[in-house]
Amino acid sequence: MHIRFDQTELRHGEHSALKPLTLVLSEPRIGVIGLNGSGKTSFARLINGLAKPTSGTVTLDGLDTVKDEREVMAKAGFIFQNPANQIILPIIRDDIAMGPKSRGLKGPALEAAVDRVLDRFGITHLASRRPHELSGGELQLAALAAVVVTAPELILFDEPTNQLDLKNRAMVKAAIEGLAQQAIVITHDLELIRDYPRVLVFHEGALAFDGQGHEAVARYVEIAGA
């Protein structure tokens, strides 16, 4: 999928929480790493319509964020910060099963689905499990197969390794290396991204350095002044 930036800006007021950017992304796995406030966030909300743009545009493969809004949500799944807030059902698995439903599927082929998605992230013996019983690297797998279960093309991940144990960590990570669909990854978790083949950096609104994983690590590193 190509994603187009075109002199994009997301203001709120007279604060320009993402100054203008013009940039094109394809690559299949892609960073977004930054200080707090700096503008990662509203960058990735952009993509998938969650922000409108204040002057300029944003498009996948040619559909334009707002004005193929339904469309654009269909192509690009998002996973948030705290999973447990998207996981709505209070069943792993009727809450897999509510995407593709609401979307016609149905009977046998709908559990097939379900059955398919929660196998595929090793999850099958979490289906009838509610999520207060989850670990967070649980919550996270759940999320996940709730948005892959409807195909999207793209999925964006918020800071999927926050305040995650190491085995927890290693399983989200490997689940997101995983995946068929693009990637893009906002995260704290420099070695989560460090071998991307594209890692953008953004710095009070702007993006400061657009390069190669390791590169843009030690690029933030330098901002930090870590």
Ligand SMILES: Nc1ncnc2c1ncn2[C@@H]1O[C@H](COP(=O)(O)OP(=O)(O)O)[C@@H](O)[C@H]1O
The other form holds:
Amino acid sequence: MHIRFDQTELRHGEHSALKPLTLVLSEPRIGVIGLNGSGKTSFARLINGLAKPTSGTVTLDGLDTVKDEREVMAKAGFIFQNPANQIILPIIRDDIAMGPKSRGLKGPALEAAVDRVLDRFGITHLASRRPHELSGGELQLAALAAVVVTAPELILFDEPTNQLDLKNRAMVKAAIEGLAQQAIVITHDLELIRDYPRVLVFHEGALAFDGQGHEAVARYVEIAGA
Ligand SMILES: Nc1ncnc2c1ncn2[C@@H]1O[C@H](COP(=O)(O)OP(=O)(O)O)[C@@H](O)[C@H]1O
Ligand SMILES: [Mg+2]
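Could you present the same protein in the form predicted together with this ligand, rather than the form predicted alone shown above?
Expanding to the full complex; the earlier chain stays at the top.
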């Protein structure tokens, strides 16, 4: 999928969360790094239409995030920084079923679709649990299952390995690697994106670097003065 920013800006009053940005993304894996408050989440929210540009446009294969909001939201799934916030229903299985159900799937076909995605992410045993009974990594996988079951073309991850122990991190890393979909991964976990062919570094609301993962990491270290 081609994601196109054309002179796109996102302002909150006088403050620019994202300064005017023009670029096209089409790689299967794209990393996004930068200091806290540098505009990473704003950038991702603009892509799936959760945030609307103050000026300029964002298009996904020509679909505009403002004019074609519904199609854009169907094409691009978002895993929030805290996935507990996006699991709305009390039972994991019901939450995963919600998306396909709202698109008209029902009966055995609905149950089969939910079973398939639970199995695919190895979380069948968690189906009848409540979100607060899951570990951080399990929550990420449940949120990912709820997004994948709606068959988006692009998945946006906002710091998916944040606060995860090594075992949960490995679980989430493998799940991201195994996706057939295009993925954009915001992270402070630099090892996650170091080998990506394309990583964006944001600094103070602007794109400071756009290129190979290992070069992006070097640029980020420089910015951080670390
Ligand atoms: N709803 C909002 N209202 C006001 N300022 C915001 C809002 N959302 C983000 N910002 C500001 O925009 C900047 C970029 O935020 P964000 O995109 O969340 O950064 P990051 O994800 O890189 O930490 C920050 O300075 C943040 O405080
Ligand atoms: Mg953020």
